[in-house]
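In structure tokens, one chain follows: the form predicted alone.
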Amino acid sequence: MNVVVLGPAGSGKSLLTCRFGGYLLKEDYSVKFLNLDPGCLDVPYHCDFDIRERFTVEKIMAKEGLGPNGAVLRAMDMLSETKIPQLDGDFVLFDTPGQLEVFAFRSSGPKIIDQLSDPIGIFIIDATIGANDLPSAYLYSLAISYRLGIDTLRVVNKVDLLNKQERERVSKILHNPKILEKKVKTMGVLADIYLPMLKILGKVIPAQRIPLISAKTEEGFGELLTILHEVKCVCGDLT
């Protein structure tokens, strides 16, 4: 199963890859461990690829003259001209850039997708970004699948910050975003944006199943697991 582990920086990509394949691997699973990354410093896991050993942007930077932020676009183009290899392994594990916005809207995030067999995406939503802010990042979600044309799971990552208050209003939301609707309508002009739009995730969101998980301590592995389990097989969605 090709996972394609997606979210913004700081959200814990490469954690929730170094983690969840070492459980997948306590759990009897061949696990591959693939790094798209060529800004990063350094991965937690051991790469079965690693993009870095044919370019970086801190090599670029120093090749072509370019700055941090031009060099990064140069990186995803080359990304984009890569052959990604098809390894073998019940679970094959792609860690993203940091930069996902860059990785999902230029050319180098579809060309990588199209490469893989049947491939399958976790989204990160960071939760120490605040109850009331699940639903844009929510929507993000769905952009960058819609980008990438592929079926993507979200999961909350971080729960291990949040107190009991805070976790049970996380999911009161994700169960039903509506009841954001009387602070969304204290918004003004873009009130008459927003309203519409918790209205459609007042369908889709409950439609999902999206674990609270710990990068960190593990908990809710059980659960992404068994989720991605139901969505290969025959009857299976994300629902």
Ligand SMILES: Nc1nc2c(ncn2[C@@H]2O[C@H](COP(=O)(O)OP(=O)(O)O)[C@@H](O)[C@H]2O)c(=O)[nH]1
The other form holds:
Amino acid sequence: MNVVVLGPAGSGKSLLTCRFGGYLLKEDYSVKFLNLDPGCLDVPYHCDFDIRERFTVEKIMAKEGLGPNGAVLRAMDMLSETKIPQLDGDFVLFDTPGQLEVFAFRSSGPKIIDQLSDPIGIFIIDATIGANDLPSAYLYSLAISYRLGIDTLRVVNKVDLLNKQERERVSKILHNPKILEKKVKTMGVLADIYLPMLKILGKVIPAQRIPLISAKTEEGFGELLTILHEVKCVCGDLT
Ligand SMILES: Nc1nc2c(ncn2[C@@H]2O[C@H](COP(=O)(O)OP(=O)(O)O)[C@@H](O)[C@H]2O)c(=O)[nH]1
Ligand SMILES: [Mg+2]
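Could the form predicted in complex with the ligand be given as well, to go with the form predicted alone?
Full complex below, order starting with the chain above.
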């Protein structure tokens, strides 16, 4: 199964790749790890393929006299021309570039995803964004999945950083996003857009299982594995 780990910078893509891969190995699956982030200094797992052996953002900066943003753009264009090796494994995990928006909204993301057979995305929502902003993170995940053309399940990561009340609030909103209605109403003219959107999310989000996980403590990994199996092995339905 080709699993592409997606999420904003710092949401925990690399740590989740490392720890969830380790968890799968302990469960006796064969696992391959691929790092597609040319900008990272280090990854916490042993790579079976590492894009940094071909190019890095740092070297591009030095060689082409570019600043960090220019070099990231250049690196993403180079990534789009890269042939990804086809590796065998029960789970082939792809850790993606730190700057998700550059990966997704330039050609590299869609071109990489196109090379993978039957991929599934795991989109990380960082729990520290706060419960009230879960809908915005969810909408962002939809935009990314749409752009990349990949079926994606969502996880809320870093729940170890939430206290009991915050965790309950996250669970509550995932079960019923419409409880945010009062907050949205205070947002002025854009409420005309947000309110109908919240109604749709109120139907869509509770129908999905969005596990609360921690890449640090490995909480929720069992549930994540179950969902992956259900999505890819049984019915292809994300609910
Ligand atoms: N407490 C906590 N920290 C996490 C978790 N997942 C990632 N981190 C930390 O968040 C930071 C960014 O993680 P990283 O995997 O590099 O994010 P990436 O940019 O998405 O690859 C690192 O300091 C991680 O140790 C988690 O579940 N809990
Ligand atoms: Mg990373």
